[in-house]
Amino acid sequence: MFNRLSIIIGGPQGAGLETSAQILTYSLAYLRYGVISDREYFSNIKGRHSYVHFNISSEQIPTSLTYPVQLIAALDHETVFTHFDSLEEGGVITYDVFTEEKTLDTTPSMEEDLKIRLRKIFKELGIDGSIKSLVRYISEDKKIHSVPLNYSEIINEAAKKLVLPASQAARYVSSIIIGAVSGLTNVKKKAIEYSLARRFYDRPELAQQNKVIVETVYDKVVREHGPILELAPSKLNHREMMIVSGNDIVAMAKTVGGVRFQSYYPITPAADESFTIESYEKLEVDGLEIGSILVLQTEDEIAAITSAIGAALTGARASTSTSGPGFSLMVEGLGWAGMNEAPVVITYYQRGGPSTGLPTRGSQSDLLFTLYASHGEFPRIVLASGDHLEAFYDAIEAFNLAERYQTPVIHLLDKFLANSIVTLPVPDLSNINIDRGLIIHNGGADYKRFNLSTTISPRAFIGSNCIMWYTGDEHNELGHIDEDPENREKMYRKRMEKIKIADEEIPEEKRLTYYGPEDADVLLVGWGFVKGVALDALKTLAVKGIRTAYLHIRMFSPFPSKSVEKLLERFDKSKVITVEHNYLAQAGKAILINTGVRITKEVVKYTGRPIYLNELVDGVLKILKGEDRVVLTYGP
């Protein structure tokens, strides 16, 4: 039995790959299981190759993700070429036999670039560029376990006991993949019943029909092979557990958190965020509606970030959500909303650049960008969330510090957290709190909304019983504009000196985290989604005898400069490493802007791909036998 897996499931584009992963994801978690999984996906709607690797786990929730894996379900034959060598000696695959003919030739979604070293490959091996040719060399050479199966005979068994038509039959051909893997690994029924109905609730017809693929081909696959990959029963505790995505964690955090105006523009990996809050945007307690959420999809990202501030400016808790295109329309409103003050919030979900980049893939290269955009220098807050957990804390956090210190908030992700999905302990809402920050309503004529005779005036809404201006241009404490160069001088040092307050308030606990032994040799230094594999890196380098610690950033803005330098003095600088996904090591820049101290040691990855536990501790091997620098470029 295994306590841990690594499985990939692909196929094209638009086949149902995506069910199928909820569906299996849905069965691990009924069974107790900790599951992540991320999707790696094209840029395009149908028929490009995608796959999702999962990471499973008996003992604990598992938070990165690992190669080689143990099993390989292919939904076609380019997901045999593209991840054979991603293979466990020992391991399983299982395709569908009527591709064994198809050679590269016959691939036309794969990208040339990959064919070319695939050919090479082939020519070394001695293979003829066949699926047959190529699924014998590494049953041979590596011992892996073929599972063929036939699915136009799967679909048509499965027709006839439906009664349904071949060709609507075939619709559901995701579905053996579900069948497969869950037959090798022993995963229940009953589990796959469960995951089937709560998928098709509103289409009990489909479910059914699904499930008469899934045990066809459960039956089959252990009648013929037997559970090869069998799962040990899960050791885990957990009463209740969450299935959810970074971008649904985010959004229901932001229903727990008050927001009550969301903006967006569609656009990869943020939309999805914005979609599930549409979905819940009516608020009931016991059947009775208590509120609302007002969810706008607009023109263009300057009018999300626009009718975000403007909302703000009425009193509701007001976000918009982006990635880097957009945000990067969005700037010019980031300034106006610095001069006036004005407490919207702004997720943002990296994705690779510049321009159009990678949209579907990973990064994190917009750091810097975050922390200085639009012209001008105003505060502004910046906090990245490393995991679902904490993601859904800060993005409530994320609206009281936006109100208590009158200033945009960026809440910094990365597409590798919106589209991995994991299985989640519910959050503990007791030590949850909402702060508003200071509000008056009643100030009459006499109000002054951007007050001198304190850093942070009292708030009030639009609409309340108060009198105010709003401008672009530099103002006085009515807001009306103003061009005096004492005021100037006065109205820049109050916006900024906001920064000096938070730095002082901000509890560093939710600022940075030092995990791992207090006498450490090693330190890893990251942010956002390195945070899992980091932790995980810190027990495989402890088995090799490397005693090793990772210091996570989670506030960039104010920056706390002080806990930073000084957790830095502990390590010898020729062992501490930062780790992260860009090419300049911008978390290392970042500290050395506000600390001074200078990062010389960096393992980095920018092919848009996850960063991987086995590439990272290799990668931090290689720095401590002297490497300064190590690029990782592992996944396909």
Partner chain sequence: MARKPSDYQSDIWNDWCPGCGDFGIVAAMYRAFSELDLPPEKTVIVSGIGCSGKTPHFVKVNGVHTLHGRAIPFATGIKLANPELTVIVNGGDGDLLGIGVGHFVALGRRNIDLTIILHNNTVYGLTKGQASPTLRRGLRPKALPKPNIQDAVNPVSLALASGFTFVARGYSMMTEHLKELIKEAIQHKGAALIDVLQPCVTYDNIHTVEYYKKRVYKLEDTGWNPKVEKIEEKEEKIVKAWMKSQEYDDKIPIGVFYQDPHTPSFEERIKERIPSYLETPPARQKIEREGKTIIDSEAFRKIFSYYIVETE
Given for the second form:
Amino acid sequence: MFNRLSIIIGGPQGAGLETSAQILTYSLAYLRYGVISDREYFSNIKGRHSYVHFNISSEQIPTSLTYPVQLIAALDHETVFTHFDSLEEGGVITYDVFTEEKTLDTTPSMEEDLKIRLRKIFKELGIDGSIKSLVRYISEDKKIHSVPLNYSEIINEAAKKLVLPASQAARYVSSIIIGAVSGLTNVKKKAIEYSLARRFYDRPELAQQNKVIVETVYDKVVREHGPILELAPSKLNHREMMIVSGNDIVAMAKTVGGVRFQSYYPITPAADESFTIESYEKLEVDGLEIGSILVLQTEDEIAAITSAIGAALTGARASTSTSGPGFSLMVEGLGWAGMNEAPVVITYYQRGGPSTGLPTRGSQSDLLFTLYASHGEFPRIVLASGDHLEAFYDAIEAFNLAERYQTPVIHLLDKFLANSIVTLPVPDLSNINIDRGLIIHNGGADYKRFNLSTTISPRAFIGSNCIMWYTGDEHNELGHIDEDPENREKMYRKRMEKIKIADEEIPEEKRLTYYGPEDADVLLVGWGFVKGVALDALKTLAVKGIRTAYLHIRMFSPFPSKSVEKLLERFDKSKVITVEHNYLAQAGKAILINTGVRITKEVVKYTGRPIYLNELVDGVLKILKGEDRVVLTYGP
Amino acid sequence: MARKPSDYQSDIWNDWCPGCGDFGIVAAMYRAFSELDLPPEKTVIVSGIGCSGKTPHFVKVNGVHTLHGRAIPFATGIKLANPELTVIVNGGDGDLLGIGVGHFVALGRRNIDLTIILHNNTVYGLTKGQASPTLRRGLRPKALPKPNIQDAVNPVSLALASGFTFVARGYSMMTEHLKELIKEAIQHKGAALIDVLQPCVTYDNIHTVEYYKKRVYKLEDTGWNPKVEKIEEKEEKIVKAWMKSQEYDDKIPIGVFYQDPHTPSFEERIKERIPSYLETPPARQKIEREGKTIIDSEAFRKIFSYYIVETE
Amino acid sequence: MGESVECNKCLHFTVHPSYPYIVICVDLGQVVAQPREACRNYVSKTWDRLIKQLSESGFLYCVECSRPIFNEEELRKHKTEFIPFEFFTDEVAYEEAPSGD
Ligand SMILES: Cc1ncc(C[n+]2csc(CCOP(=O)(O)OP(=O)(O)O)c2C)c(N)n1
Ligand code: SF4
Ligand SMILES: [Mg+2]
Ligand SMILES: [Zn+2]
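Beyond the form predicted on its own, can we have the form predicted together with the partner chain?
Then the entire complex follows, led off by the chain already shown.
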């Protein structure tokens, strides 16, 4: 029995993979397993190869993904070609016998680069390159257990018994995968039934049809192969579990945090967040409306940020969500918000750049961009979350900080988090505060929006009982254009000093976390999605006798300089390593700028795929052997 | 006690060139605001960048002087977050029809209850007289090194094509007439454009006061009826208005070209989806109770039950 | 045309907004010497004419104070100061003007 399993299910985009992944995740959560899954896909709607990479545990909620995997379930032959190499010895592959004669030549959707690499491998292995030859090779040489299934036969059998509407055809194939995976891992039928009912709550007939297919495959697999990868019963005892993507959890957080105006222009991987918020535009509890949210799809990202700023001026909590190309367009608006001390939140899901880059792949290459974007100088707060739970709390805190310091807040996330789906306990809401900062409801005739008597001036809303002016030009206390050098100096300083106040008020412990033994020898430094894999790496390295700690940075502006500096001092310089999804090791640069301490060792990855546990551990070992820089590339 | 036009004048020294048509526009605004008795604290002027962009500083109502081309989306956020506000946009022809033209078109599609006052001076005033998108091909106002080789966009035609439901043209030196247009535009429930012919005395030696004096005539004097009386008439009226908008040489019509009171405003469309929208729009909702979120754990579980799995 | 009227009471009389000592006749389109006797194109700039102009174009401009005038009350305050009826087109301003924003 397995306490931990890594699984890949793969298939053509837009053809049932999502449903398989969803049903399996629901089922695993129902049985109290901890799950994290990463979705890898092309910038394409239909036909190219995509896959979901699961890490399942009966002992904890896993935080990272790793290779090799124990099971590959293939909806098509491209999945077999792409992933066969990721299987652990003794692992299992399930595939469609119908595809056995397929070769790379009959796989037009595959990128030529991979074909060239594979042809070379096949030649070295001396196989003809058909699925059949490949499966035979891995079965014999790598002791892989193959579970061939006849997909068309299964569907035909089902079609004899049931009326299967053609429009749902892809769903039946996804049910074959569900049946195979659940049979092999001994996920109970009851759990699948529960999940199907949940997924198709509005169409019970679909749930029923799929159940029949799942059970047919399940029985067949168990009968012919047995539950080879049986999962140990879960030791976790949650009574309820949330299943959420990063986009989902941020949408929920914003709702809790009081967002009332969300604008966006569609972009991967941010748009789903706005869709989710829009589906909750009426916040109802027991049929009673407790609030509503206006979600506006704008004509571009310039309109997205500027309309959000406009809404913020009237007192609504306002935000926009985007990714790199969109943020590039928002930069001028960001500066206006800085100049006018407008509290606006920008949720920024990083993806691979520059330009369109790798639009559906993850990256952490926009840290320095967000820290310095826009001309001129003005304070901004930059938060970066490491996992779903942090993203939840940070998304709420972003509004508090924006209003408290009257400044734009950038909440940095990435595609990895946006699209990875995890099981998560329902977050504790009792400690969440709503801090609206210094607000004046009764500004009256003498109101001055930029009153210089305090660094943070009381903010009145447009539409309250006073009038005010805003301008992107340098302005006086009233908000009128003013180029006088003395006024300029005072206003400039007033704005800039807000970040000093934020730095004094926000405890540094909230801006970073140190994980691991106090007397560790090795320190990993990272941010964002690196957190999960770094935490798992600490454990693996500890088993190898390497006492390792992880410094997680959660706020880059204001930067927790004192704590970082103090922490770094404790370590031997050759054993401090930044781990990041970018080329420059940007957090390392931010540390250098803020503390003067240069980190000379780095493990980086910029292929757009997440850092996997296995490669991170290898990378750290190489650094400890004397390398300065390790570039990771694992993952198809 | 009704507010006088002078009650809307701010104390800021107005630094437009002496004789600039912008003075006529702001004068018409003072008068229109006074006649509508707009409460300054419930009125917002949103502007772009340019000579025209300075307008809000000269008026004693809320003023938001934004970015070049972006007045409309700023105004969109302000209006949608608090629809009880009267929101007016002042923008240059470069601002609204050059760098910001995408927002102009998008506003038509949404029909948000905003009044757009376009300062049409055929030049980029504040950057020293370059050709604006309303300058016709072949013309050469004095600052241009060579005659303009780009064609002009016709603001009235474009507004009609974009879906604006109130489309008018005024002339900055006919303030009383312009004032009436502004009043009508503000009272109209939907996106309203007033294309204001505005002589730039410093850079435009072609479209001078003399030039317009000879050409401008009032539509209403010709018996023009801009109003879509019944929704079935919409197509016919819009075609007529569009054809009228093409008249731009020897004679230049001013007045209301088109008005459609039937197409629902964006605010009404939102209300269809969120019935409480107008009573409790985004800006007027309470989002906390004694510093705590109004969504507690119980409410959270109820709202987001879709995401929560009860385990075995 | 009355006898010995001064040119500066004429509707066509204006001054350079930045250098009010330069006197310009809009009608002739030229700089004229001051003081000067009115010519036969003289149109008397009466209070009524100013009021009419104010209500039509919505504003007048006091060159001495460099301020726009938007209503009668304001006009009265500037009554003794120089308020041109028309502005001349300054052909060089664009070459001399800096730019902004
Ligand atoms: C993004 C950006 N590009 C360029 C400018 C420079 N700029 C300032 S005003 C202006 C043009 C103003 O012309 P218009 O919009 O017609 O207004 P006007 O001055 O004629 O009233 C430009 C291009 C700017 N402020 N911002
Ligand atoms: S440059 Fe032209 S538009 Fe600008 S203030 Fe002067 S006259 Fe008016
Ligand atoms: Mg212009
Ligand atoms: Zn005066």
